[in-house]
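This document starts with one chain, in the form predicted in complex with its partner chain, laid out as C-alpha coordinates.
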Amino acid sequence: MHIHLCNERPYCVIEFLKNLATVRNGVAFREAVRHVEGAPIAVVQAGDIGLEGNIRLEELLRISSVPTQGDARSLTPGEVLLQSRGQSYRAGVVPPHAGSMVAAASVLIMTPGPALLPAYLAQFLNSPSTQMELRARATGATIANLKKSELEQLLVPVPSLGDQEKLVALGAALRVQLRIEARLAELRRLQLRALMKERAERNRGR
(Lines of atoms letter the chains of each structure in order from A and count residues from 1; the text may use other names and numbers.)
(Lines give C-alpha, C1' and ligand atoms only; values in the text may rest on other atoms or scores of the structure.)
Protein backbone atom coordinates (compact mmCIF):
# COMPACT_ATOMS: atom_id res chain seq x y z
CA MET A 1 0.00 0.00 0.00
CA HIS A 2 1.49 3.31 -1.06
CA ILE A 3 0.00 6.61 0.02
CA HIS A 4 1.60 9.69 -1.52
CA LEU A 5 1.56 12.44 1.01
CA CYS A 6 3.93 15.01 2.57
CA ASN A 7 2.53 18.11 0.89
CA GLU A 8 2.27 16.25 -2.37
CA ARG A 9 6.02 16.23 -2.84
CA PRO A 10 6.71 13.35 -5.20
CA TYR A 11 9.61 11.78 -3.32
CA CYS A 12 7.81 11.37 -0.03
CA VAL A 13 5.59 8.37 0.72
CA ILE A 14 4.07 6.88 3.83
CA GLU A 15 4.39 3.16 4.26
CA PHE A 16 3.70 0.46 6.84
CA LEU A 17 6.90 -0.48 8.63
CA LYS A 18 6.44 -4.15 7.67
CA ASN A 19 6.91 -3.14 4.01
CA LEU A 20 10.10 -1.26 4.80
CA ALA A 21 11.86 -3.50 7.29
CA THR A 22 11.68 -7.01 8.70
CA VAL A 23 10.90 -7.14 12.39
CA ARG A 24 11.87 -9.96 14.76
CA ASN A 25 11.81 -10.60 18.49
CA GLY A 26 14.86 -10.86 20.72
CA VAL A 27 15.94 -14.03 22.49
CA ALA A 28 13.77 -15.16 25.42
CA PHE A 29 16.09 -16.02 28.30
CA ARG A 30 14.37 -18.15 30.93
CA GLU A 31 16.41 -16.69 33.75
CA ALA A 32 18.13 -13.41 34.46
CA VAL A 33 21.12 -12.93 32.18
CA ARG A 34 24.31 -13.35 34.19
CA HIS A 35 27.50 -11.68 33.07
CA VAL A 36 30.48 -13.92 32.36
CA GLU A 37 33.66 -11.86 32.12
CA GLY A 38 35.34 -12.25 28.75
CA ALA A 39 32.57 -14.45 27.30
CA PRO A 40 32.17 -14.19 23.51
CA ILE A 41 28.52 -13.10 23.15
CA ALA A 42 27.28 -9.61 24.02
CA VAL A 43 23.62 -9.20 25.04
CA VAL A 44 21.63 -6.01 24.42
CA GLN A 45 18.81 -5.59 26.95
CA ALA A 46 16.18 -2.86 26.85
CA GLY A 47 18.06 -0.74 29.39
CA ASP A 48 21.18 -0.71 27.21
CA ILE A 49 19.56 1.59 24.65
CA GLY A 50 20.50 5.08 25.82
CA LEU A 51 18.47 8.28 25.82
CA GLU A 52 19.71 9.34 22.42
CA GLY A 53 19.66 5.85 20.97
CA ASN A 54 23.29 5.15 21.73
CA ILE A 55 24.34 1.60 22.63
CA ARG A 56 27.53 1.40 24.66
CA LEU A 57 29.34 -1.77 23.72
CA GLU A 58 31.59 -1.83 26.77
CA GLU A 59 28.62 -1.86 29.13
CA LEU A 60 26.82 -4.87 27.63
CA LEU A 61 26.56 -8.11 29.61
CA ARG A 62 28.43 -11.02 28.10
CA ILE A 63 27.43 -14.69 28.02
CA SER A 64 29.05 -17.90 26.82
CA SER A 65 26.11 -19.43 24.96
CA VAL A 66 22.60 -18.48 23.87
CA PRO A 67 19.66 -20.62 24.99
CA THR A 68 17.90 -22.14 22.00
CA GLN A 69 14.39 -20.73 22.48
CA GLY A 70 13.49 -17.91 20.11
CA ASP A 71 15.40 -16.45 17.22
CA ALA A 72 19.03 -16.33 18.28
CA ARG A 73 20.39 -14.80 15.08
CA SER A 74 23.33 -12.51 15.79
CA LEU A 75 22.77 -8.77 15.35
CA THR A 76 24.44 -7.02 12.44
CA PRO A 77 25.56 -3.38 12.40
CA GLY A 78 22.83 -1.19 10.94
CA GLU A 79 19.94 -3.14 12.43
CA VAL A 80 17.63 -1.01 14.55
CA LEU A 81 16.70 -2.01 18.10
CA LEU A 82 13.60 -0.84 19.94
CA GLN A 83 12.66 -1.27 23.60
CA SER A 84 9.36 -3.12 23.63
CA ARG A 85 8.29 -2.94 27.27
CA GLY A 86 7.32 -0.10 29.57
CA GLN A 87 6.23 3.46 28.93
CA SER A 88 8.93 4.66 26.57
CA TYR A 89 10.35 2.88 23.55
CA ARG A 90 13.83 4.10 22.81
CA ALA A 91 15.37 3.05 19.53
CA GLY A 92 19.05 2.74 18.60
CA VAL A 93 21.18 1.47 15.75
CA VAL A 94 23.42 -1.57 16.27
CA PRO A 95 26.96 -0.15 16.13
CA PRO A 96 29.90 -1.84 14.38
CA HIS A 97 31.26 -4.48 16.75
CA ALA A 98 33.51 -7.50 16.85
CA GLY A 99 32.11 -10.92 17.78
CA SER A 100 28.61 -12.09 18.33
CA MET A 101 25.78 -9.97 19.72
CA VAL A 102 22.15 -10.83 20.51
CA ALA A 103 19.19 -8.85 21.81
CA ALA A 104 17.00 -9.95 24.71
CA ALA A 105 13.22 -10.44 24.45
CA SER A 106 12.60 -6.95 25.80
CA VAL A 107 13.92 -5.62 22.49
CA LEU A 108 12.45 -5.74 18.98
CA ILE A 109 14.90 -5.96 16.10
CA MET A 110 14.32 -4.28 12.74
CA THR A 111 16.35 -4.90 9.61
CA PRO A 112 15.64 -1.94 7.32
CA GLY A 113 15.25 -2.60 3.58
CA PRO A 114 16.85 -0.44 0.85
CA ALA A 115 14.34 2.42 1.22
CA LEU A 116 15.26 3.27 4.82
CA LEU A 117 18.45 4.46 6.47
CA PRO A 118 18.86 2.83 9.91
CA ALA A 119 19.66 6.16 11.58
CA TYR A 120 16.58 7.73 9.99
CA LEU A 121 14.35 4.90 11.23
CA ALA A 122 15.78 5.20 14.77
CA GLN A 123 15.29 8.99 14.71
CA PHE A 124 11.71 8.60 13.50
CA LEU A 125 10.95 6.05 16.25
CA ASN A 126 12.51 8.29 18.92
CA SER A 127 10.49 11.38 17.92
CA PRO A 128 7.85 12.40 20.50
CA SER A 129 4.84 11.90 18.22
CA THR A 130 5.96 8.37 17.25
CA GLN A 131 6.56 7.59 20.91
CA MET A 132 2.96 8.59 21.67
CA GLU A 133 1.69 6.35 18.95
CA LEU A 134 3.80 3.41 20.15
CA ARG A 135 2.45 3.90 23.65
CA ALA A 136 -1.09 3.75 22.30
CA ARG A 137 -0.29 0.54 20.46
CA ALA A 138 1.26 -1.21 23.49
CA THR A 139 -0.89 -3.66 25.44
CA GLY A 140 -0.47 -5.58 28.67
CA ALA A 141 -2.17 -5.85 32.06
CA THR A 142 0.73 -4.79 34.27
CA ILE A 143 3.65 -3.87 32.04
CA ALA A 144 2.84 -2.30 28.68
CA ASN A 145 4.24 -4.49 25.92
CA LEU A 146 4.66 -3.54 22.29
CA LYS A 147 4.07 -6.54 20.05
CA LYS A 148 5.94 -7.18 16.82
CA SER A 149 2.65 -7.24 14.88
CA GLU A 150 1.71 -3.80 16.26
CA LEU A 151 5.07 -2.31 15.38
CA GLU A 152 4.75 -3.66 11.86
CA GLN A 153 1.53 -1.66 11.43
CA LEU A 154 3.27 1.64 12.21
CA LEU A 155 3.14 4.14 9.33
CA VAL A 156 6.54 5.55 8.46
CA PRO A 157 7.06 8.58 6.21
CA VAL A 158 9.76 7.74 3.67
CA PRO A 159 11.74 10.61 2.14
CA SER A 160 14.43 9.95 -0.48
CA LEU A 161 17.66 8.47 0.87
CA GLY A 162 19.45 11.80 0.31
CA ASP A 163 16.83 13.65 2.31
CA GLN A 164 16.91 10.97 5.04
CA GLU A 165 20.62 11.62 5.41
CA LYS A 166 20.05 15.38 5.75
CA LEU A 167 17.16 14.86 8.21
CA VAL A 168 19.37 12.62 10.34
CA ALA A 169 22.11 15.27 10.33
CA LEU A 170 19.55 17.94 11.21
CA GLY A 171 18.25 15.77 14.07
CA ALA A 172 21.78 15.24 15.37
CA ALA A 173 22.44 18.99 15.24
CA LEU A 174 19.17 19.65 17.07
CA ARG A 175 20.22 17.29 19.85
CA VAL A 176 23.57 19.08 20.15
CA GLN A 177 21.74 22.41 20.33
CA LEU A 178 19.45 21.16 23.11
CA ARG A 179 22.41 19.81 25.05
CA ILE A 180 24.30 23.10 24.79
CA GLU A 181 21.24 25.12 25.76
CA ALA A 182 20.56 22.97 28.82
CA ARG A 183 24.14 23.34 30.01
CA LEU A 184 24.02 27.10 29.31
CA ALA A 185 20.90 27.47 31.45
CA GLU A 186 22.63 25.58 34.27
CA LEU A 187 25.70 27.82 34.02
CA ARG A 188 23.59 30.99 33.97
CA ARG A 189 21.88 29.82 37.19
CA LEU A 190 25.28 29.21 38.81
CA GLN A 191 26.40 32.66 37.68
CA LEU A 192 23.27 34.20 39.14
CA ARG A 193 23.79 32.53 42.51
CA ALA A 194 27.43 33.60 42.62
CA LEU A 195 26.45 37.16 41.77
CA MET A 196 23.78 37.31 44.50
CA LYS A 197 26.36 36.24 47.05
CA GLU A 198 29.01 38.59 45.72
CA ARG A 199 26.68 41.63 45.64
CA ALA A 200 25.46 40.90 49.17
CA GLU A 201 29.05 40.77 50.42
CA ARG A 202 29.74 44.07 48.68
CA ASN A 203 26.70 45.59 50.38
CA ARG A 204 27.92 44.42 53.78
CA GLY A 205 31.34 45.96 53.16
CA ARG A 206 29.82 49.35 52.43
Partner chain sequence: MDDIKRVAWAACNTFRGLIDPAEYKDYILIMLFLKFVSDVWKQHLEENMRELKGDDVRVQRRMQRERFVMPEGSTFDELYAARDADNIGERVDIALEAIENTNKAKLGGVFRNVSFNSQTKLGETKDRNRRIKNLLEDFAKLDLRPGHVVEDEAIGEAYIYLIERFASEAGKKAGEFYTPLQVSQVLAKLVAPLPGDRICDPACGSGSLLIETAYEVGGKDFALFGQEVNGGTHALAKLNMFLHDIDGARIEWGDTLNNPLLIEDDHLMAFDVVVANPPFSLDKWGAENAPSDRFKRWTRGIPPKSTGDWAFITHMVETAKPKLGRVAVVVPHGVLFRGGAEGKIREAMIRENLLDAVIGLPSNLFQSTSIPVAVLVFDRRREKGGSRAKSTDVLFIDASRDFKQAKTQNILEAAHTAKIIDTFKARMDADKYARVVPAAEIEENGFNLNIPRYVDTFEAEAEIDVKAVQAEIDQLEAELVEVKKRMAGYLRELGADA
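Return one more block: the form predicted alone, after the form predicted in complex with its partner chain shown previously.
Since only the chain itself is given, any partners or molecules it might have are not part of what comes next.
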Protein backbone atom coordinates (compact mmCIF):
# COMPACT_ATOMS: atom_id res chain seq x y z
CA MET A 1 0.00 0.00 0.00
CA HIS A 2 1.40 3.39 -0.96
CA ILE A 3 -0.01 6.63 0.29
CA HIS A 4 1.08 10.03 -0.93
CA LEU A 5 1.98 12.09 2.11
CA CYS A 6 2.35 15.85 2.25
CA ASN A 7 6.12 15.78 2.09
CA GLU A 8 5.69 14.42 -1.42
CA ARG A 9 4.31 17.53 -3.01
CA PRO A 10 2.62 18.30 -5.33
CA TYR A 11 0.48 15.20 -4.58
CA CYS A 12 -0.84 16.66 -1.37
CA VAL A 13 -2.21 20.04 -0.37
CA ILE A 14 -2.03 21.79 2.98
CA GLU A 15 -4.90 24.19 3.61
CA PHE A 16 -6.38 26.23 6.40
CA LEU A 17 -9.36 24.45 7.88
CA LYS A 18 -11.58 27.44 7.11
CA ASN A 19 -11.02 26.71 3.40
CA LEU A 20 -12.00 23.07 3.78
CA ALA A 21 -14.93 23.13 6.17
CA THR A 22 -17.44 25.49 7.70
CA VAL A 23 -17.13 25.84 11.46
CA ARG A 24 -19.85 26.93 13.87
CA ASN A 25 -20.40 27.05 17.59
CA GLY A 26 -22.81 24.87 19.51
CA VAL A 27 -25.85 26.13 21.34
CA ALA A 28 -25.33 28.20 24.51
CA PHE A 29 -27.74 26.85 27.13
CA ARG A 30 -28.70 29.23 29.90
CA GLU A 31 -28.35 26.51 32.51
CA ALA A 32 -27.27 22.91 32.86
CA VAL A 33 -28.95 20.56 30.41
CA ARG A 34 -31.62 18.53 32.19
CA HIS A 35 -32.70 15.23 30.72
CA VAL A 36 -36.36 14.81 29.84
CA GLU A 37 -37.21 11.17 29.25
CA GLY A 38 -38.69 10.65 25.80
CA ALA A 39 -38.07 14.25 24.65
CA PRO A 40 -37.47 14.66 20.90
CA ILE A 41 -34.10 16.48 20.83
CA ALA A 42 -30.77 14.84 21.70
CA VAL A 43 -27.91 17.01 23.01
CA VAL A 44 -24.23 16.29 22.42
CA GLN A 45 -21.99 17.75 25.11
CA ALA A 46 -18.19 17.67 25.21
CA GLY A 47 -18.09 14.61 27.44
CA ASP A 48 -20.18 12.64 24.97
CA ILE A 49 -17.27 12.42 22.53
CA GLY A 50 -15.43 9.23 23.49
CA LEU A 51 -11.71 8.49 23.58
CA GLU A 52 -11.79 7.08 20.05
CA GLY A 53 -14.19 9.69 18.70
CA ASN A 54 -17.28 7.58 19.20
CA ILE A 55 -20.59 9.23 20.09
CA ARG A 56 -23.02 6.91 21.90
CA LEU A 57 -26.48 8.01 20.87
CA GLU A 58 -28.23 6.04 23.60
CA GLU A 59 -26.38 7.96 26.31
CA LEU A 60 -27.22 11.49 25.11
CA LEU A 61 -29.42 13.70 27.25
CA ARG A 62 -32.72 14.71 25.66
CA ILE A 63 -34.63 17.98 25.84
CA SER A 64 -38.02 19.24 24.71
CA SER A 65 -36.90 22.51 23.07
CA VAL A 66 -33.71 24.35 22.14
CA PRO A 67 -32.82 27.74 23.62
CA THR A 68 -32.62 30.55 21.08
CA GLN A 69 -29.04 31.64 21.81
CA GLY A 70 -26.47 30.43 19.27
CA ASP A 71 -26.91 28.48 16.08
CA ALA A 72 -29.58 25.88 16.82
CA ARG A 73 -29.36 24.01 13.52
CA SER A 74 -29.78 20.30 13.97
CA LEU A 75 -26.68 18.18 13.45
CA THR A 76 -26.47 16.05 10.33
CA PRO A 77 -24.63 12.75 9.89
CA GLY A 78 -21.09 13.32 8.68
CA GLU A 79 -20.51 16.56 10.54
CA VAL A 80 -17.46 16.53 12.79
CA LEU A 81 -17.68 17.57 16.44
CA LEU A 82 -14.74 18.80 18.51
CA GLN A 83 -14.48 19.40 22.25
CA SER A 84 -13.60 23.06 22.73
CA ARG A 85 -12.80 23.31 26.44
CA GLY A 86 -10.22 21.81 28.76
CA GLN A 87 -6.96 20.09 27.93
CA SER A 88 -8.33 17.45 25.56
CA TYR A 89 -9.95 18.25 22.21
CA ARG A 90 -11.37 14.98 21.05
CA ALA A 91 -13.19 14.87 17.73
CA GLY A 92 -15.93 12.54 16.50
CA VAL A 93 -18.19 12.14 13.49
CA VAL A 94 -21.94 12.56 13.92
CA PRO A 95 -23.38 9.09 13.27
CA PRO A 96 -26.63 8.39 11.41
CA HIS A 97 -29.54 9.08 13.73
CA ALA A 98 -33.25 9.68 13.78
CA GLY A 99 -34.79 12.90 15.05
CA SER A 100 -33.18 16.19 16.00
CA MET A 101 -29.77 16.52 17.58
CA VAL A 102 -27.90 19.65 18.66
CA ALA A 103 -24.45 20.31 20.11
CA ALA A 104 -23.85 22.34 23.27
CA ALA A 105 -21.53 25.34 23.38
CA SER A 106 -18.69 23.16 24.66
CA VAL A 107 -18.52 21.66 21.18
CA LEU A 108 -17.42 23.13 17.84
CA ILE A 109 -19.16 21.81 14.74
CA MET A 110 -17.45 21.33 11.38
CA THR A 111 -19.15 20.60 8.09
CA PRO A 112 -16.44 19.23 5.77
CA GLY A 113 -16.41 20.30 2.13
CA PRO A 114 -15.89 17.91 -0.78
CA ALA A 115 -12.11 17.68 -0.31
CA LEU A 116 -12.31 16.09 3.15
CA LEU A 117 -13.74 12.83 4.42
CA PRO A 118 -15.31 13.34 7.87
CA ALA A 119 -13.55 10.32 9.32
CA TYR A 120 -10.21 11.59 8.00
CA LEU A 121 -10.75 15.04 9.52
CA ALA A 122 -11.68 13.52 12.90
CA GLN A 123 -8.65 11.25 12.80
CA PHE A 124 -6.37 14.17 11.95
CA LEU A 125 -7.80 16.23 14.82
CA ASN A 126 -7.36 13.33 17.26
CA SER A 127 -3.71 12.72 16.33
CA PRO A 128 -1.24 13.54 19.13
CA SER A 129 0.52 16.27 17.14
CA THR A 130 -2.75 18.04 16.29
CA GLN A 131 -3.93 17.74 19.89
CA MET A 132 -0.73 19.46 20.97
CA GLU A 133 -1.32 22.29 18.52
CA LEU A 134 -4.93 22.70 19.60
CA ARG A 135 -3.83 22.99 23.24
CA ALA A 136 -1.35 25.67 22.21
CA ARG A 137 -4.10 27.60 20.42
CA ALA A 138 -6.52 27.47 23.36
CA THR A 139 -6.78 30.46 25.68
CA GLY A 140 -8.22 31.07 29.13
CA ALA A 141 -6.82 31.56 32.63
CA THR A 142 -9.00 29.02 34.46
CA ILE A 143 -10.42 26.74 31.80
CA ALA A 144 -8.72 26.60 28.41
CA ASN A 145 -11.07 27.41 25.57
CA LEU A 146 -10.49 26.80 21.87
CA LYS A 147 -12.18 29.51 19.84
CA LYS A 148 -13.77 28.96 16.46
CA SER A 149 -11.43 31.52 14.88
CA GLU A 150 -8.37 29.61 16.13
CA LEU A 151 -9.66 26.29 14.86
CA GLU A 152 -10.27 27.82 11.45
CA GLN A 153 -6.58 28.75 11.23
CA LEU A 154 -5.46 25.15 11.72
CA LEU A 155 -3.48 23.80 8.78
CA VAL A 156 -4.78 20.49 7.48
CA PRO A 157 -2.91 18.17 5.08
CA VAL A 158 -5.27 17.09 2.30
CA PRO A 159 -4.34 13.85 0.53
CA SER A 160 -6.57 12.52 -2.23
CA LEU A 161 -9.90 11.06 -1.13
CA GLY A 162 -8.60 7.60 -1.94
CA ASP A 163 -5.59 8.10 0.28
CA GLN A 164 -7.78 9.54 3.02
CA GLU A 165 -9.76 6.29 3.02
CA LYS A 166 -6.54 4.30 3.34
CA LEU A 167 -5.31 6.50 6.17
CA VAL A 168 -8.59 6.10 8.05
CA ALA A 169 -8.32 2.31 7.66
CA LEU A 170 -4.74 2.37 8.94
CA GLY A 171 -5.81 4.46 11.91
CA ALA A 172 -8.57 1.99 12.76
CA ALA A 173 -6.11 -0.89 12.57
CA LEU A 174 -3.70 0.96 14.84
CA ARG A 175 -6.40 1.54 17.44
CA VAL A 176 -7.26 -2.18 17.44
CA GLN A 177 -3.59 -3.04 17.85
CA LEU A 178 -3.22 -0.61 20.78
CA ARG A 179 -6.27 -2.10 22.51
CA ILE A 180 -4.86 -5.62 22.13
CA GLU A 181 -1.44 -4.56 23.41
CA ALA A 182 -2.99 -2.79 26.40
CA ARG A 183 -4.99 -5.92 27.24
CA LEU A 184 -1.92 -8.15 26.92
CA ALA A 185 0.05 -5.81 29.19
CA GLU A 186 -2.72 -5.97 31.78
CA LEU A 187 -2.77 -9.77 31.64
CA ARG A 188 1.01 -9.84 32.05
CA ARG A 189 0.73 -7.62 35.12
CA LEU A 190 -1.88 -9.93 36.68
CA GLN A 191 0.24 -12.95 35.86
CA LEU A 192 3.30 -11.37 37.43
CA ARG A 193 1.41 -10.41 40.57
CA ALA A 194 0.02 -13.94 40.99
CA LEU A 195 3.48 -15.42 40.45
CA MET A 196 5.04 -13.15 43.08
CA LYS A 197 2.42 -14.21 45.60
CA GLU A 198 2.81 -17.90 44.78
CA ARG A 199 6.60 -17.76 45.09
CA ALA A 200 6.41 -15.86 48.37
CA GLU A 201 4.07 -18.51 49.83
CA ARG A 202 6.34 -21.26 48.57
CA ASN A 203 9.33 -19.62 50.26
CA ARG A 204 7.43 -19.26 53.53
CA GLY A 205 6.66 -22.98 53.55
CA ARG A 206 10.31 -24.04 53.39
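Numbering follows the first chain given and starts at 1. What you are looking at is a predicted structure, and each value in this text was computed from that prediction instead of being measured. We call the rigid core whatever largest set of C-alpha positions still superposes within 1.5 Å between the two forms.
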Once you overlay the rigid core, does the Cα of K197 travel 2 Å or further between these two forms? yes
